[in-house]
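As a starting point, one isolated chain is supplied in structure tokens, in the form predicted on its own.
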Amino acid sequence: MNIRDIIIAHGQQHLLPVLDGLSGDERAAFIEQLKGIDWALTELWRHPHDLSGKGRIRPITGLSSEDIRRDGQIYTRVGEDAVRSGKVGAVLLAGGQGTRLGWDAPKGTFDLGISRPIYIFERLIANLSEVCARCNCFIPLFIMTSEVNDAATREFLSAHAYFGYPERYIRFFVQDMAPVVDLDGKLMLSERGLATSPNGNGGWYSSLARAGVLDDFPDIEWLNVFAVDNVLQRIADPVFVGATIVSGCNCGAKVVRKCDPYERVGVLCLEDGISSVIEYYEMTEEMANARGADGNLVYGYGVILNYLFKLSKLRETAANRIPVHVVRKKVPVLQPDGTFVKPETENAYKFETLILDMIRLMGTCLPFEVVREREFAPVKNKIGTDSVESARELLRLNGVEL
């Protein structure tokens, strides 16, 4: 079918006119958009994928801190065999601006220091480059951007010399988008043509391979992927990279012990006995305050987003389509009289994937427990809980000078 056919057997007649009204260079973009749509999603608004229910949930085992310190030098051992060998990638998710900090650019440029510049980025990579250290090579580092700040990661990365890291061992790729459609489901319009919206932390892998750039580093088996905005994690840990392998399971997931049993964190679980993740608002009061002989909460293993994927499960599982999540919420739209709206209710319908919903595919998971105060420094408002306050605070605690 020709593109008008496309556009009038989807029900989006309503973008005739403006493709009619596009001439050249800007109607040959417009095409390229509505080719590469995914019709099925934009029909998911009618009839949303069920979401809400759950199977038999019960709780996971997993490794303790406990369990860790006792048998870390063996999995110290495995874990930097398999750093050395270049069987490890890290994936970097940071195509989110800082606009809850009040910073009006991406947000890994954020600035945390006091008395001197120490960037979000910079922390990251000084974390990642620990591991190289110690095992005396390098890691590939793929970073996830967005459409809307790609351009602006890469130069504030090359300006500062990629903090130390070698610039042949980093690969970007752009996150990929998805179609934006208002409550009627009719394709909205952006000032760039189809409004469009990253289609979520779950989408990480599918654009990962989509831009091909994974053929350069031919020998990589484990992924671990790491959010942008917590500043002490550990990258390519490799206790963590060798309890994983140890244990036979297709990935690992950093948790930590919730600190009560409202925190707002989802935890991992068994789902009908296949490893699942729970969201804290999904639990019922008696599942969030169940404790064990030992006094901890049952479900108390709370994740923290980073993981470590088996390449070759997420490839077996590639075809299959995570849960889409339709989510309504208020988006600019460019109007037929040309112009620009900012709505102040919900007047939109956007499609996300999750990177939790990606472990039950995964089928089986390890949870891997870290200490707190160690590893878990999340920055995502400026004042208050999770806060660049109390970022720096545990930074101070870890040893690092602001």
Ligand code: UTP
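For comparison with the form predicted on its own, kindly provide the form predicted together with this ligand.
What comes next is one chain alone, with no partners or other molecules.
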């Protein structure tokens, strides 16, 4: 099929005049973009909920912070051995756009300091370096960026000499992009042809595997994947690594106890007997409020985007598709005069896969409870909950001088 037929077959006739208006390299690039479109994806906006049907939900048991205190020494020994043998790699997810923070540069370049600069990337690398110092070795660090922020991320880290982390242990890889459609399913345009957007944090493993950078560290058996915005998190934390290995599970998830039944976090559970994450909006009133004999919420283990995945299991499940979430967003629209204007209301669908949907693919997951005030300080918003302010407060509480 030639490109005009493809455009017509998919109901994208509004692109024909755009195509006709292009020549040379620009036209070739536009055709290339169109050929790369996953048309199954762009059809999803018609029935976005088809993929979200849940099975039978039951509570999951995990390691409480008391359990961990009791058996921590054994776990730590197992975890430190794994780190020292090069079996653990760290994966920093930094491909997001951080729209809520309203910071145009990569989120990791945000400065939280008051009397001196303290960049988010700097904090994360400091946290990882603590484990390296304890184990007397370096841990490979894979950094996922997107087409939008790759160059800026690399430049920033290089300009800051990777905050003292040896460059030979750092690898960058770029996540895939997905097309953006308007509310009628029409592909939208950007300055550079079709509008695209990072395809969500669920694509990290396929992008990492495709980049081939894992081959540089053949001893890796476990990958600790974490978000860019939690400045207190422990990375490649030996006690967590050890507990997950000892549990025999294919993955582990750091969790915090929900602060109230309606906190807006995903919760670990069993779905048809398999580990899974249920979103706060998928829970019934009864489930959200259910309490066990100990008084704790039965569905109370909130995920904080810090997971340990067994690499062999990831390889085994790599071909399985995870659900694609269709998300309504505000996307700038091309005007007749060639400028772009950001709309007041949501006008577009983006397509994203989420890392929390990978938990189900892994089959078994160990919930590992951490103390919220010690390990969870996400920088999502400018002010209020999970904000620059709250993260600063928590950093102070943990002895970081701002």
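Numbering follows the first chain given and starts at 1. Here the structure is a predicted model, which means the values were calculated and not measured. What we label the rigid core is the largest C-alpha set whose atoms superpose within 1.5 Å from one form to the other.
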Determine whether the C-alpha of Asn347 shifts by 2 Å or more between these two forms once the rigid core is superposed. yes
After fitting the core, Leu183 CA displacement of 2 Å or more between these two forms: yes
